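Shown next as structure tokens: one chain only, the form predicted alone.
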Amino acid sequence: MEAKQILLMKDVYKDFPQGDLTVNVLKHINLNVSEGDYVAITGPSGSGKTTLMNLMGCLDTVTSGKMIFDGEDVSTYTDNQLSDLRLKKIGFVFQTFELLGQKTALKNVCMPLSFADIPKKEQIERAEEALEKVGLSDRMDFRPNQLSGGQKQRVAIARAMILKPRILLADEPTGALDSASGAQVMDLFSKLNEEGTTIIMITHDRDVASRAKRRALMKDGILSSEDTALVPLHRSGEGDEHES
């Protein structure tokens, strides 16, 4: 049975005003991600990777083109609709962990559950289970400054997965880690993917990217891949009507 499509970007552009000019940051973006995929997107600094991640994570909207997320066209969603979608269907892991320093690992992981109006008792039970899954059952009451970089990232992964999102987006997840901690985090991503989690990862590290099932390259705002099922070929003439 064919895997269900989770994310489809069709001839997407993203422009930003810069004074009297308009800068085309993303051009002709075509991307197809199915349930259970593990995709790594690489590329040099300034190539548009972060802008692409913001679109995929519904943190920003496209200038033109279509973006279908889990069967819904989100290209014209309101801010409230996008916020609701992010909470329920997208997990985020960042290079800088984004943990609250005054809260324990357990309370950091509980945060998305509180926004989703989950009862307090269930929040704690689910957060304990999530931390156990990432190997931190003995660090639940530790605050971020008491944890190593690798442990902080595993707390962040537990938090990202707590609401069982449709997709996990990771932006340079090993960028702030030493090689040993980075390898542990990548092992965890592989385990999550084997269990069915759909993952898209932005990374500059080709060794990290090699752990993914499929890879794409971002360069000068254009996404390319040898895997045409992942990045459909752009046909001549399509999207040429784009206006800045």
The other form holds:
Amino acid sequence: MEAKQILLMKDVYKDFPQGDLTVNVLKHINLNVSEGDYVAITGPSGSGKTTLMNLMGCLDTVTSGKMIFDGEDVSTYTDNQLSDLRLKKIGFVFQTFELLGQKTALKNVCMPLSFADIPKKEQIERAEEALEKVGLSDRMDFRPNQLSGGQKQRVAIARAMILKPRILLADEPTGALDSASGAQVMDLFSKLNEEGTTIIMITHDRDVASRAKRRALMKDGILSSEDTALVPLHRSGEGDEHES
Amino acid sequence: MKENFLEALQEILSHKMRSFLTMLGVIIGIASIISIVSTIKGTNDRIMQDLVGKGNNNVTIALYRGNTPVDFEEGSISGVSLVSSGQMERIRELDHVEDATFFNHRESVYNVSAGGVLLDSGAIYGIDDHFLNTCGYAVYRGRRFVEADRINHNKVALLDSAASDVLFPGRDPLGKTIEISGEPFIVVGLIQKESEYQPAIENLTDYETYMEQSYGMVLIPSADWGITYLFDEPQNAYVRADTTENMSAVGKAAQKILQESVSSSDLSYVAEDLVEEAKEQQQLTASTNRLLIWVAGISLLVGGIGVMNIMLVSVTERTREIGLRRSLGARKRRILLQFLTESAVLTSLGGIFGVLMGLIMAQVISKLSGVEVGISLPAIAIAVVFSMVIGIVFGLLPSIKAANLNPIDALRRE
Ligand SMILES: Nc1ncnc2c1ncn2[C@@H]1O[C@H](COP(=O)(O)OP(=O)(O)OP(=O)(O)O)[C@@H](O)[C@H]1O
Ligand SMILES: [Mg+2]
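Form predicted alone already given; the form predicted together with its partner chain follows:
Once more the chain from above appears, this time first in line as the rest of the complex follows.
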């Protein structure tokens, strides 16, 4: 019995213009994610992981190749269609949490609900429920600067899951956390996956990656199969080489 | 929309100092405009009240030679006949005319005395039956003139309290005799303005004007005018309109009818149109102040540019927030509305503060210069709406910039 396919990338390339040159960041990507999958992508810094995640999250479009999300070719989608798709079918979790500082935990979780024009009262009910589920029922009215890193990330996960997305995308969700709160977040991910949520996660941490069902390795813009994921992982996540 | 509004308010309140400084241009601009407009309105109300009076919609139609009223003291006038009763009836039957009176009068009363006491200032009128009603006088003691007085040429007189105080200090004037040009007249009644026609007295100037007008009124039947002044004189008229708005029209119509009596080319009946005169004076004060409004408008423009500047800074500062919202699924339009609302709320608040400050400034101006101020509700409403429009216009560019940010670039920003 085959699970339903959620994301299919076929022969995807992604270039960025860099002055007169173009940089080929992603080359010949093939990826097939099905419902209930839990995929960890590892790889050295600057190899193109975040770029891939932006494509999967419909924040960016491919230079060439095909991308099918939930059975639909999204390469022809308009900006509004992509926004609606992100709202309803994709949840994002970031390394740096990305909570809005002037809003309480509850109000942060409410944001996607308000974008979906859900009535205020229902927003609050659903957000409270979501925060309870991540074990923060006693922190609802706290602002982000009153929360620990692990708590912040759990608020972010509650926000990502609030509209029951088809897929949860996490870019180094434990990257800014100590090992204890990192483990808590990973437990939460496992629980969500057991409940049926499809998860794609980027990580530098071999232990974290080992919690996933499948592993892939990104190197110089090339994604290799699960088998090659057994090669030793790049560990030093600190030496970021981001260009901004 | 309500949520947008609350979110905008929260954002504004989270940077109180910055928001206030951003609003300052709008506050100053609106405050200046409101204080100027209030002062204009106050002055206009004052002019209207001074010239037209309160509750009394009387138009004076007087005989003029050239540009000045005819002085009947100079002797008999040729080229004009007496106003006929037919003309009087036609005037009283004009639309919007409540009543009309035709009278002779002198502004000098050197010839009026009682027991050797001279009436030093005042006016004497030869009146018909409509005078008291038209001018809003009531007889509070004694009686008014009756038919028999006219038929028999009874020498009777009515006095106001000012005249009786001078001529009969501490005594009851009723039944006593006064002399007008040597002719004895019996005082049969005392008159006063009906309370609804009392002018509003708010300061010393008002009081003085009031006293001048009410100082020494002596009324005799018009039939007796010839006895004291020897000639038949053409009458002037007071015509009372039903409303202040109708005064000009009524005055013109009555003037036309009276003009029929005039045969000389240098004489004419002229309606002393106080409403028109008031309007001219109002226009004069308004046009000087309109210049000031332009200056205030420039301050608003500068304020608007300041708002645009800060909104652009705010969009740059909040690029990550915008990126986040977009990645969570907010459409461009939602981002646009978010910033536009914020900008509009900011300037509307500025407008509201500006109105409050303007009203305070107007009060201060009023205290310092003695000019009255009037609060104009439409001006306040327009000021607040206008400041909101400033927010929308000058917030548009920053909001479009925010909406068009690329979500990945926005999220990548440090
Ligand atoms: N908008 C862009 N314009 C130009 N180059 C870009 C852009 N976005 C990414 N790149 C380049 O693409 C490459 C991959 O970047 P990416 O952020 O995907 O790496 P990563 O694998 O996520 O690294 P890290 O583990 O450090 O987060 C980098 O060399 C980066 O300079
Ligand atoms: Mg990355």
